[in-house]
Every structure is written in structure tokens, then in C-alpha cells.
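Presented below, as C-alpha cells, is a lone chain in the form predicted on its own.
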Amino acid sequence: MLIHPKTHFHPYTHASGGWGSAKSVMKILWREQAFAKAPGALLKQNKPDGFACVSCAWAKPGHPHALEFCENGAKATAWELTSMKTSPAFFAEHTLSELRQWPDYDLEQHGRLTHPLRYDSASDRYLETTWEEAYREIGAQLQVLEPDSVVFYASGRASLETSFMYQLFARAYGTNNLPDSSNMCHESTSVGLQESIGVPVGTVTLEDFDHTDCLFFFGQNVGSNAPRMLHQLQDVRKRNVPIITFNPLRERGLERFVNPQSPTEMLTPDSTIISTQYHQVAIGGDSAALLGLAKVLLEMDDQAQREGRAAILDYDFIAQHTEGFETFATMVRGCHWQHIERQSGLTRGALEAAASVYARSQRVMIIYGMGLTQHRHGVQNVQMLVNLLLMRGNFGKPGAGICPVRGHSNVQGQRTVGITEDPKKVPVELIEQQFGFKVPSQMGLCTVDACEGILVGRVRGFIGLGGNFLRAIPDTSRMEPAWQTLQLNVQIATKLNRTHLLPAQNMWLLPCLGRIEIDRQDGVAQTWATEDSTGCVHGWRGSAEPVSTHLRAEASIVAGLAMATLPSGSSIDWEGWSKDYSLIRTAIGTIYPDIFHDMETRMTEPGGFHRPIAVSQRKWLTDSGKAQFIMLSTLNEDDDVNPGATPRDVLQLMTLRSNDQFNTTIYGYEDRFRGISGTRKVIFMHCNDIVRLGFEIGDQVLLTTAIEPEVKRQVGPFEIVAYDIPEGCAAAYYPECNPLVPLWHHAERSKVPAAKSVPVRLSLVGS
């Protein structure tokens, strides 16, 4: 195993970006031994003639910067283009039992997988196999299993073409069990926005940043999770546009930024102030804060009417385009400020300050992330954002709208082309007419349902198209033993991770090309496409030579599995598609003509093309044909513990990512912005909570879930770090804290794990 740096905590006083970012990029290029490939690749990253970043899904401009990548994007590129390899010889030296003792970082840091592998239980090792043998044996296993006992999981990294093939494979096989990473992050968005405004995705494009006159941020850490957005935010601030942030922690990327591409900024002490107001809302207090903002607007509007001034609310828009306003307004007026302040953790004055800026702004955008969606009432949070925008008509005009920031680089796109457990969300008739098979009518399994199925033995087979499923899901300690009872486990991956080390009865590890590598089929380099957070579709191509001649493209692997599993005579030309991706794009255009007509031409245009968003024309694809004001059901986003009766020793814990990771991938042990290095086993607490609970800074503690005491969920030891976080709240890293999240502790209706608010108790190690 690798030798890790010593633990160190020292507050970071610099801006985001700048020399800190530049140094971090150089470190990972050196560590991954990627200087030969990565620098040239970085020049093509997110460029029209290059490849889409394998990290976040933030928008790719048609006229990119000279260096259109961020610190974490560079880390992702170096991580994929590493010179280090995990070959069959590695597995000859290490059993899976031994490798399960390795830290996650060490597993992935060892390098790229190079050969197809099958698990041998007698030796507890992966052994090299051939692609033909893997396809044949996996196909035979799938033919024996009941289709609805098999899960087809997608991590969000696969292209539109591969994703389209994958969902067809699952449905032709006979199941809608197509959970994906969206189930764990933004499904609350898909449910909430669809019901409120008739679309499941955001309404903002990059161009809107040029027209907005006010931005609100809720629960999104741009500095670590979508740093390229800082370019848009810096441009907005140069126009003196206010940015108002609601977030429990003060994140450096939302405070100050130095553009690493600007020599002037790099050589002077100046930085751009990002947030003009920063409100540290309590964990679970977003709905209360949003209701407070709405209450201030109503009070301001009442006063304006009494004084004969222009209305604060856009009554013409409300009357013409919405339903439910009067009921919503009555509910807001009936809420008391005492309850709003207690639940939000903010003062009435703070909410009045934010609402006053909103009231005098004409084109307002709200940007948000998983800080809102990963709660028991995450859907409600999203719909409260919409309510606030509807009050002043902030949809369907330049510079206004709602902007959920997606994670994985094509997680939104794979949903667009059919990766969903709900058959009502796909064009069933067109699929059946075009491809000649019956689409199953039964509802499939989302991620939480799939986990429950594994626990009780209903799920017998699992195919993973990328990702580190066992690290990403909640209730890890319960899930890992159940995982090993699966009859079939197939993992398509680029590097070794924890999920690959818990064997099923029959298990294969199939290595695929990385996104940055040239995908040649019959000697012809293929192009592929993704959809970003703003609903824009782009075409791309790899630029680096594959790390191994034994790798296969994801599309080829899906085709190989489908041909080995499905009856012969299928009307889907799996082999032809896997050799010519333009044929897949033609099929996508046939099934989704409104979005993907002329896809082959339009995806190569600078900036790509946007999927049509009806809200942009103030068309509402809801049942009533109007946008909906949705009632608030509770001020408490996480009501597993009643706030009025919560024991004083229980803290609300949120999980978070460091700026040295992306999702479950750990690039290193340095969370520069929070001043942590050498470890990830820390818990951030308010200094008052540390003292009142009888602890000291630096104490080693165990964290135990404070609900469902009959099931012990515990992690640690973690070191206590004093931090600027609201009292009663705490934070620690994902995925280390996933064992604390009960599987049932998820958002109502969307089933997104409520990892942003978990009630926990702390105890000293050894006490």
C-alpha cells in the first residue's frame, strides 16, 4: 500500500483558483506519471474538437477559454491517463481478501485495468479471461435468471450512444431495472421540477449569465464541484451583479476567486469577491429560509400597495401562467417568524436583506445542488425554489430561471435517452415499432429499491456500467454482506475500486476505454456525445492512445453482452452499432425526434445544440398547462427527529466532498479549501458544540446514527475539527459516512438518500 502524508489542519486564507489550483494540478500530473499524455489532452479538454471532461457536467461553451478545464477536471484527466497499470500480474500477487484491507485511494491509485478478468473463488483472485469467454458465460447466466431479478446500473459517465444501447439491452432482456446515479443526487429535481413547471431539468443556459441581474446559490459548492462555473460568476460580478448564497459552510469558491488563466490576477493580490451576501442556513433549514424570503416579498408587496407604489409581485405573470398562488400566499402569511428563524437558523433581518435585493432585480437565476435535494423533503426544497421564482415571473426571459448543477458528466443525458426505471418516461410505442420487442410495463427498481432487493434476496444479478456502487450507496455496512449473495456481478470499469472486491457467486471485471482515449472501430476513430447541466448536447472524440490493446469501448461491451444474451434474430444491429456510432445516433433521432433530429450535424457545431425547454417560451407541460405553486408540507426538511424534541446531544450531520475528490473517486488526502491534509477522517463542528458536549478539539470520536437504535450504524474514529458551521450541525466526508445513512432515510417521492441531514451522536473512542 501507499504511504500517506501526515495529518495536518491549517485554515486556508487564499482565494479559490490562483496558485493553489495551479500547484494542485502539477502535483497530480506528477503523481499519476501522466506528463507524457495529460498536458496535450488538457489543451483539448471541453473543446469542440476534443473530449468532454470526465468529471462534472457543467456547460461547455461554444467559444472556450484557452484552457477550458478546472483543477478537478485536470485531476480527472490525469487520473484516467495515468501511466500506472493494474494488470493480471497484480492480481496474481494479491487476493481479494487482502485488497479489501486497502484504502479506496490506494486501489484506484494503482492504475488502469488492462485485461478482462473473472473471479476464481478457489484462489480468491481475479484471473485473466478472454472477451469471448466473458460474453458467453455472462450471457448464459443472464438467460437463467429472471429478468426482473437483474439490475442494470449506470453511473452517469457513459456517452449518449452507449446509454441508449444499454437501456435497450435491459428492456429487450425484459426489465426496467435501470437505476442510475441520478437516483442518488438529483432525482428530487426531476420529480419537483416536472410537477411544478413541466420539465425535469433546468431552464438556464450559459447565455443567461450575460443577462441576469441577480443570482441566488443554494446548497452547491462551486469551488470543488463545478469550478469552471467560476468563470461565469466572475464575469457576472464584474458587471456588479449581486450573488446571494445560502449554505451551511462558508465555501471558499463562493467567497473569493483568482482566475488561474489571468496573468494580472495571478501576479497581484487582488481577487474577485463572489458572494455579496452569505447566509449560513442551518442544515435542514432551506425550506424555512425560502418561505421566509417569500414572506418578506408578500409583506413588501402589501406595503407597496398601501402606499400606492408599483407591485413587488408580477401579478400579470401569476394570473396568466400559474395556478395555486392564493393558497400558497395564505400558507406563507400564516407562518410565524419565530418558527422560520428557529428552523432556518437565520434572522428575519438576514432574510429581509436577501429578499430586498431579489425584489429590485428583474432577471433572477437560482443555482442549486445536492445540498437541497438530499433531504427527506428534498422535492419540497426544489419546489420552494420554483415558488420563489414564480412570484416575480422569473421564467421564460433571458437571465432568469432555475439551474440545478448536475454531477457526473452525462448523468442528465443518459436520462434523456432512456436510462430510467419508469417506463412511462420513455417513448414505448416508438421503441416497440422500431425494434420489434415488447417493452416491459412494470415499474423497475431505482437505486434504493435495488438495494432493498439485494438485502432480501430478490435481486440476483447486477451489471454496473461504471461507478463504485457499494461506496456510493447508503447503509454500507448492511449492504456489503448482502452484496456477496448475488449470483451474478458484472462490472464495466477503468480502475479497481471497492465494489470489485466483494465477489458474487459469478463475477467479471470488464475493462473499458476511458473517455479521453481514441475509440477506433474497424480502424475508424468514433465520435460520441454528452448532454451537460444546461441541456446542451455536444459531440466529442478521444485524443490519447488506449492504455492497453485489450480494452474495449463501452458500446462494444454492451453490444457483446446483448448478443450473447438475447435471442438471435433481434432487429437491433448490435454489431453494426458498436462499429459505427453514427448508426446509433440515427436510431436515437428516430426514437427522440423532437430533441435529436439531425443530431449528426448539430452536435458538431460550436457549442452543440440545446434540447428544447418549453419553459423558455413560457409553455408549461403540466396537467393544467400552467406552472404550479406547490404548498409547503413542513418547515423541517428532515423530520425523522422532531426539532422540538431533539435531544441536545444529537447533531445534524451533512456529508460533503473535498476538493481532492470527485464523487467516490479520491484523488488525494488534501482538502485545501478547508485546510485539511493527510486524512479524511475528520468531523467539522461548531466550537460551542464541542465544548457543551464535553469534547476537545482533536479528540477521536465515533459517530453513531441517532435513529433506529436497534440497528447499529457507526463510523470512526474521526478527529474533531472546530469549524465555521451553524450550531447543532456537523459535517464529514462522503463516502466514509455512508454507513450512517439508513436505506429508508431518503427523500419522499424521489427516494434520494437524505445524506445531507443525518442525526448522529458522538462518543469518545474507548469510552
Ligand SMILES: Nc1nc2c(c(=O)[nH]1)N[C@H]1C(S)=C(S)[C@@H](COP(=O)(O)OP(=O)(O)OC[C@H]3O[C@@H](n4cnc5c(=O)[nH]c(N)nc54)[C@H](O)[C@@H]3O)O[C@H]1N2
The other form holds:
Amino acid sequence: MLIHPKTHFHPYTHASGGWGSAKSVMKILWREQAFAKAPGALLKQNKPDGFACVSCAWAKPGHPHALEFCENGAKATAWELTSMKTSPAFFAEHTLSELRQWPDYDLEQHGRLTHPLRYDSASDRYLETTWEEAYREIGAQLQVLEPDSVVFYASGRASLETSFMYQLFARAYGTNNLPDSSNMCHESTSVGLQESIGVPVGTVTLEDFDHTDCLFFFGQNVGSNAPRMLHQLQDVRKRNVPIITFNPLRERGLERFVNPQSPTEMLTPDSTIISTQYHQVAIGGDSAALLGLAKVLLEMDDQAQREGRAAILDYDFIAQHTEGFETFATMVRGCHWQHIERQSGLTRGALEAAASVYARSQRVMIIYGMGLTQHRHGVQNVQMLVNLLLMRGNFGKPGAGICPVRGHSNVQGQRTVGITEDPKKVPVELIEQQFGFKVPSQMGLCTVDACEGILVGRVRGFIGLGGNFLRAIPDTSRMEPAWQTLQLNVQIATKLNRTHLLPAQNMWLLPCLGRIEIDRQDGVAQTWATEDSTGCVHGWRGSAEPVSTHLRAEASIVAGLAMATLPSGSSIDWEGWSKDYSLIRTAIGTIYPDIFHDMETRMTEPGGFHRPIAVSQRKWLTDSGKAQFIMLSTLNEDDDVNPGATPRDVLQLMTLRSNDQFNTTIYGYEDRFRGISGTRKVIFMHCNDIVRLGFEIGDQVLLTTAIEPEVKRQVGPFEIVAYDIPEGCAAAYYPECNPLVPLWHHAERSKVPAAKSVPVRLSLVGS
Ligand SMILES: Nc1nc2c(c(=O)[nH]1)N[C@H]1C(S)=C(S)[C@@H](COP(=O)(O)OP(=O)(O)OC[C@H]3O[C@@H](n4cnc5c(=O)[nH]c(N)nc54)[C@H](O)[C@@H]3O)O[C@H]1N2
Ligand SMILES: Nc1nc2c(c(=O)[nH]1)N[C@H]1C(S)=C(S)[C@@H](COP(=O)(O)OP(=O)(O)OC[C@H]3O[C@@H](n4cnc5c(=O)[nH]c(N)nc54)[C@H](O)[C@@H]3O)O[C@H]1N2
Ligand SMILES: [Mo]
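Give me the form predicted together with the named molecule now, not the form predicted on its own.
Up next: the whole complex, starting with the chain shown before.
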């Protein structure tokens, strides 16, 4: 391929994992000066006597590898255990106006926050304060605000114990405004699966990987974002199980893998081929592709019946366990191949090849990620996966089922213990009986609603339990000015980020312990729990000394805020709970007995314990007691932005992660697997599009959202990189592209921002 000299693009020809991975880990340990603490901590990572990785939510095995972490998990550990500090001295040197000019990478690069801070508008600086003063002043502010004008955001990391306290605090205060990062992530899953099969979470466990005979992979970049799963995928491939991937990009981790923890593999040129079929579906073309697969199955079944052979579909399962099959089948039969091919960007032949493997297999799992959920029809995409699985009874048997790959390490668990804006999803009566306050009945705000509330001035206060809200949300250029009209902004965090830099009228930055650190309360090291992507609950403990003696545990901060805000005499023992987390676990067990009974003992068993998933017993907790085939509403993915045909000069842009970031935390400027180094300001395009639109590789372009011209949404300059991506599609990094995503462009019903499909136009810089 001809590469323009200006580009920083060198196609990556190696497998994922391998020496590149080991080198990358050493580099960050060195840079963070974390050699003293990190190696010891890494040995404890994801171990029964250790701590849950601060990176992804992938399952933690009961019998872990000697080193149960991946390249990105090690980076996350080094990032947290860094010996660098962002102390009051740092803030004495820098005003917020100055810090707002810094890139995300530089902000976090200065290390861990060490002291509680209050923003001082006169000097435009953060000044040191005391915990007691901060609690008292924040409590006083919350007392005068209308509870429904305050948002309690959570970013998916805090433990089950802290999260349970946090939602009780918000509800006792008087609001259900409890959005979390899930609202930008797998909420399409929670809505879609609940309706289709009666559970809001995945049904697959780690053991299922030992029994499956076919895997489908949709829109998840395992090599960068859940690399420990590559071990399961490698084992599956050793049994010759086919893996069929649908992804617009050819992602390295989905192609080949060398286990960096296997000396034999590292010293030989062998790598495991991961995907046996790779279909480069058009962005937003998954529902069409899935409909095509269903259509092939119906055609194969018709033919089998004509020839007197065994049926392809599992009619016994369909009759006994499902509803809506006939209507679904009629709709699928009525859809023309021409339409399916156009919308999916795949040929009928390609879909036949994938469907015939599915039809031959007895135990099929479907794994998926943001490529499916962050779309206008994200919920529909998830439900189409279920439809496909239901056709051959691929639920409730070992080796089969659905596997959404969650993002943050406890994002699923936070929802389980009540962090949700929807009071119908929490056991209101039990909470009221147990804690003696009235749970508000009004629906709270999700992330998109919270943003709308901020824009119109209805939201006045914001508490962030972790995360980088202002950077993670859509439409950031519109949101930043509105944010500064907030009366109250309280951020509980480990490192400085942009959300801390746009001053509200009153603003505090409260530094907390990281989860790798030992959390001592009254001299006793506390344990805490998380729920992973496979519904498994584990107990953990920190293993490193805290970076500063001024830090407080998240549970303790929530308790401090609650006690300063709520009227005295509350029947919740905030103080006692924050000193002994086993008391919080007892309370969780009282409110959620089916899932968390005897949590104290069960969570410390190797491998933890599984929450019950009714689907495993082929029980469907839907309204009718049956699993639902759910009809498609449309194959036109972006009917809100492109009701007709897409104009020729418009590309569909997906915003995604590099291998050198964790969400808005940028570890570095190297996306090794995609061959990018030294920059994140690139746009990946098909060479035909580059030529067709009159550009050259290496050109610097501005990206402008191609809808609602009265609102200027623009980023750049970005450098054009030619890439193996379908024509008409383009890709660039999140969060740099967030100003391009209109707030109203989100999934129907789940309201997950449609960050994977934004119509954009390109223009040469200076033109
Ligand atoms: N190292 C690291 N690990 C992480 C994170 C991180 O930032 N860094 N983030 C964590 C979080 S919160 C999350 S939610 C997960 C995210 O993990 P992923 O779900 O992998 O998220 P993305 O990186 O956004 O990539 C989505 C993938 O979907 C593909 N895709 C985009 N559009 C489409 C489409 O229309 N159809 C299909 N079939 N595919 C599409 C992209 O090519 C890409 O491979 O990872 C978690 N783990
Ligand atoms: N365009 C676009 N936008 C997206 C996405 C996308 O793919 N494209 N993905 C979306 C997804 S899937 C998600 S999950 C969101 C992520 O949104 P968030 O969860 O809000 O963002 P993070 O980048 O994970 O938050 C990083 C910050 O968390 C703080 N932090 C780290 N560890 C801890 C801890 O242990 N405790 C506390 N209290 N704070 C801590 C640090 O200060 C750090 O700066 O972004 C969403 N936004
Ligand atoms: Mo996420």
C-alpha cells in the first residue's frame, strides 16, 4: 500500500498479544515509575486473595492463570499505582483556565489526586480544604437544592457496597436521578434482553466456553478491550470451534493471537487464528445481516422439509418456550435479498456461509459489544441476536447463549444493587420497610436526560462517583458552556480530568482510594465485591499502600456526604457501614436475598458465586412467561438522521477506542494493532472514498456533522489514513469526536448515544 510520508501509519502484521504486548506493559510501568509497587500488585490482580482489575468487566476465573491480567489491565494498574501526584502544590501553579488547554493525556499524567479540594473562583484555582468542611458545605448546598434537580452519576467502577450506599443516599435525599455509564454503553442490552428473554444481563458463563461448538462475534474489539477473553477464544479454537466475526474493521485481536504469558508461544512463530470467517459488515448493518442469517435458516429449513430431512429449526423449543415466531418468520420471508445486501453491505453468499455453520452447530454463543449497542437501533440489534439464538434453541443449555461484553469492571453490579434511574427496577417496598424512608416514585434522569436537563437549566447539581462525564457524553461543545451554570459540582475521583476543570458555581474535587489500595477502616483492611460480565460476584481486597494519607474510601465519602445532607435520625447506619463493609453486605442481602444471601461467605470462595439467571433453566421472566421473537421496526439504521438515501459526500463515522486508552483516560498515543503511533487525530477511510471525495492519504481534514447545519459540530484537523473498512464508513477515536454526536441521536428506548454511527462531511483544512 502507498503510504503518504506525513502519516504515522505502519500496518501491523503481527498477532495480538505476543512481544508487542509485553513491551507495551514495561513502557508504562517505567513511565509511571510504578516498578516499586506494581509487580507485587500485578500478582494479586484478579486473584481470589487480591483485587479486581480496574480495567474491563470480563469474567475472573476461579482457577486463574499464574498472571491473570492482560496488557491493558497491567496499564490500568500502573496508571493507578503511579508514584506521581497531583497535590495542592500542583494546583498552586496552575489555574483552571490554563489546565483547560491541556490534552486529556497530560491532565492524568501528573498522577493521583491527594487532598480534598475546593474551587476558588477569585484565584481560579483549586485550594486544599478539609474533609469535614467539604462535607458540611456540600451538605448545606444539597439541602437547599430541589432533590430532582440534582444528578447522582456513577461511572461503573465503585464496589457493590459503595454503589448500594450511593443509590440509598440519592433516594433518601429524594431523587431517582441515578444515571450511570451503562446509559452510554450496554443499556440497549438491559432493555432488549429484558423484553426478549426476561433478564437484563448476559446468560453465558466461563464454563460455557468449554462446551460451545460455535461462536459469533459482533462489534466487540476483544484484543484491546477485553483481552483476557482471548484465553477462552484460544482454547475454543484449539478445539476447532468456528468463530464467525461481524465487524466493519479487521481488528487484530479478532484475527490472530499469541499468548504473552506462554513462553512456548512467545518463542515460536505460532499464533492462533481467531476468526474462521470475518464479515466486514457496514456500520449499522447488523440487523440486516442478522435478518439475512435468519432468512437463510428459513430457506434451509424449507428445503430440508421438502426433502424429508430433519428440520433445521428447533420447532419443539420454539413451540414450548417462545412466542411470536410465525409473525417473525413471515416478516423475514417478506424481506428481499437486495435490500438485505444493500443495508448490511454483505453478499447473500457471505451470509449463507455464516448461516450454514450456525445451522450445523448444536451449541452457539453470541458475543457482542459497543458496535451493536451504540446505534439508533441498538435495542433492535440486541433483539435480533436473540431471535437468531431462539430459532435453534440456543438458550438454557451448556455452551449456548448470549454474552454482552460489559465495559467498566462493576457496571453490571451497580445496576444490580439499585443504581438506576427507573424505580420500577428496585425493590421499593423492601427498601422502605428496611430503611424507613419513602422511595420517590418519579422516574429519574438517564445520562441523555441529565444532559438535556443541564442544557435547559433544570439540573442544578451534579455528583460524580468516578468517571469523566463531560468528556464521555455526546455533544460536548454544547454541553461545556451549559455545565458552567450548575450551582453544584462534586466529583469523587482518583485523577484529574476535564470534568473537574469547568467550574460550576460551587465545586469540590474529592480524592478517593483506588481499588488496588488497602482500604483500612478502624485499622481493619476491608473487603469489597463486584459483579462481572458473566453475572459472577467476587470478593476482593486491596494490596498496595495508599498513595496519600489524606485519601478516603469511596464508601466513607458517600457516608460523609449522606450524613451531612440527610436529616439526622435516619435509620441507615452510615457511620457503622463505612467502618465495616460486612454490615453493608448484610443490608444488600436483606434487600436482594435471591442474589446476595450469605454474600459474606460466598463471595470469597474461589470463582465467587453466580447470580441466578432464570434463562439457564429455560425459565422466561417476561410478561407472558415465554421468550419473545421481536419484530424489526426498520433496516434503515439511521432513520433519525438519514430518512432517505445518504448523500454521496457523507460518511458514517464510528467513534472507538485505541489500544492505548481506557475510555477517556489516554495512556498514550499508540494504537499498535491499527498501526497508528504518535497521534490520535486520524480518520480511517476506505481508499476509494479518499479518491472519490478528492482527498489524498495524509491530508488534514475537518470533520463536520452532516445534519442540523444550524448547530456547528466540528472537530479536527485529523489526518486521513487509508484503512480496510467498508466504503462509505469511517472511524476515529473517542472522546476526541464526541462534539460530533448530537445529543438527540441516540438509541430508541435505551437512549444510548449512537456513537457508532454519526453522519459526517470532510473538508480540507484551510479550504
Ligand atoms: N483497554 C480498554 N479496555 C476497555 C475499555 C477501554 O477504553 N480500553 N473500555 C471499557 C468499556 S467501558 C467498554 S463499554 C468496553 C468497550 O469495548 P468494545 O465494545 O470493543 O468498544 P469499542 O472500542 O468502542 O469498539 C467497538 C467495536 O465495534 C466495531 N463496530 C463499530 N460499529 C459497528 C457496527 O455497526 N457493527 C459491528 N458489527 N461492529 C461495529 C468497531 O470496529 C470495534 O471493533 O471495553 C471496556 N474495556
Ligand atoms: N463517542 C463515544 N462516546 C462514548 C463511548 C464511545 O464508544 N464513543 N463509550 C461510552 C462508554 S461505553 C462509557 S462506559 C463511557 C465512560 O464514561 P466514564 O465512566 O464517565 O469515563 P471514564 O473515562 O471511564 O472515567 C475516567 C475517570 O474516572 C476516575 N476514576 C478512575 N478510577 C476511579 C476509582 O476507582 N474511583 C473513582 N471515584 N474514580 C475513578 C478518574 O478520575 C478518571 O479520570 O463513555 C461513553 N462515551
Ligand atoms: Mo462502557
